[in-house]
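The chain below stands alone and is given as structure tokens, in the form predicted alone.
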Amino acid sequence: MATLLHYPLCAFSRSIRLALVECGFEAELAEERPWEWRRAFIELNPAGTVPVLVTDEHGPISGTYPISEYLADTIDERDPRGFQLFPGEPPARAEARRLVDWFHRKFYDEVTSYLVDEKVFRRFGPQSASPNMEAMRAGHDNLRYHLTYIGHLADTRSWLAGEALSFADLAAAAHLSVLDYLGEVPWEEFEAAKNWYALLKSRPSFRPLLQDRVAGFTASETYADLDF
């Protein structure tokens, strides 16, 4: 069986965890703390980042984009009628990839890196430090902009990228789920985004994420509540 090296509060890892379940790809989970720079882990992925999918047949595949493309390329071999990470015709697949890039790059740069990296990963660095409050404020401001955009997409489409659930939805939900764990999402101000997230949160693929508990960080009161 394949193994996914991940960290529970890593949004990139979470997006792949969701994708694996949706695609019906069985993999064991192994927590990896990338800040420890384990030699065996660096040998698998010289970049020192998670996620890394270690497959029986093809060895280690490192990074969110390579793993998602690997799953997309091989899904027909497993079940051509199953979940498609990038469904539809070429324009629809391009739109899904655009939004995946939006959330894994732009949303991460403008929100996740400020709120999660400052609140979580900063304490594990070589010189543990308190969060940069100016960065946290910037993250909160940027989050409102992104929630507005998510709400717009959810109001005008069945799912974020179009008519079908795609990896774009999983990527967005992965970032928001980490922020939600930390109690950083003002859901009451963004009803459309909240309703879209509630649909994702109720899917079977989300259940393992809602069971995550991380030492040193208490989940928000409504984190595992489907009727939040």
Contents of the next structure:
Protein chains: 2
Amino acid sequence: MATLLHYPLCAFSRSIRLALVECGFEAELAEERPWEWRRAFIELNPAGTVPVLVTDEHGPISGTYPISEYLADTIDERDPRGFQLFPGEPPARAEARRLVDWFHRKFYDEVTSYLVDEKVFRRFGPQSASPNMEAMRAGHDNLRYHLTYIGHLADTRSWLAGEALSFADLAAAAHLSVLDYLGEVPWEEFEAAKNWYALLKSRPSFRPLLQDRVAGFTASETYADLDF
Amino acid sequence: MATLLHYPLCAFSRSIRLALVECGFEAELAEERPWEWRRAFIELNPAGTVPVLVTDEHGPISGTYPISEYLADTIDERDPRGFQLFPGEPPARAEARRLVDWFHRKFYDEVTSYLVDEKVFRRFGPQSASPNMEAMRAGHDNLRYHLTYIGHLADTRSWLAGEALSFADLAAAAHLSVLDYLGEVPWEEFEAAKNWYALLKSRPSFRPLLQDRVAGFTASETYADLDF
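Output the form predicted in complex with another copy of the chain next; the form predicted alone has already been displayed.
Following is the full complex, with the preceding chain placed first.
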């Protein structure tokens, strides 16, 4: 069986965990702590980042972008339900990819890197200092702008990228789920975004994420609550 | 005809310009200065970044990742030569995408953002200050590590990702071409990387890039020289 090397509070890893279940691609999970720079892991992925999907058929596939496109590439043969990470015609697929980039790049740079990296990964870094409050404040401000954008998309479409669930929803939900674990999302002020997230949260693919508990980091009270 | 909104010293734009020519996809170029936040441009791409490909058939495609996959998605119908940005079987395609991510994300974060953003885009920013010398030094150090990696790949394979030219080569060459314009690449110390770049530089798709001249930024003496 395939193995996914991941870290529980890594949004990129989470987006792939969601994608694997939605695609019906079975994989065991193995926790990797990328900040430890484990030698065998660096040999597998010289970039030293998670996730890495070690497949039986095609060896290791390193990185969120290659793994998601690999699943899209090979999915037809696997899934009787025909689930597509990038569904529809070329313009719809391009829109889903635009939003994947939005969340995995822009949202990461503007929100996740500030809030999660400061609270979680900084603890394992060389400085091991307490969070930078200025970075945390910028992350909180930017998060509000992004929740407004998510609400706008969710209000005008069935799912973020269009009529069908796509990897864009999974990428966005992955970042928010880590922030939600840390109690950083002001859901009550962003109803449209909250309703969209509630739909994702109740999907079977989300269940394993809601069971994650990481030593040293307490999950927020409503993290696993479907009626948050 | 399609139009590509681009900026001449933007490595992401350049990788798509190369891809368009290699794929035989005709497009006019229109220069966009993303730091001006032109209203009609933000309506086209809310992220406010170049490149954006405005197609006749499918409307605007925003961002390097969506455009490259769009070209890969739609290329079979267009190109009699059958050029593929991600050639081969799933593992080969995943390797090309791993390296695209390497250059468009890691190399960008570690080199281009330091050297090009400091020298070029900073000039148009709100501070408009002179380059941060510490950032420039970090960029130069990281560039040497990346040139070693490129040399290692080029020494063990025909092209960076394997036996065939792929978007990985175009992405890497796009970043290096901007650095080369600014005279920042110590080619003489990295022969394998230089030989690989010379091959790309002599391709017809590269010619338009070598003709770029940007007011206020003098091209290095050997920038357009195929025998550099």
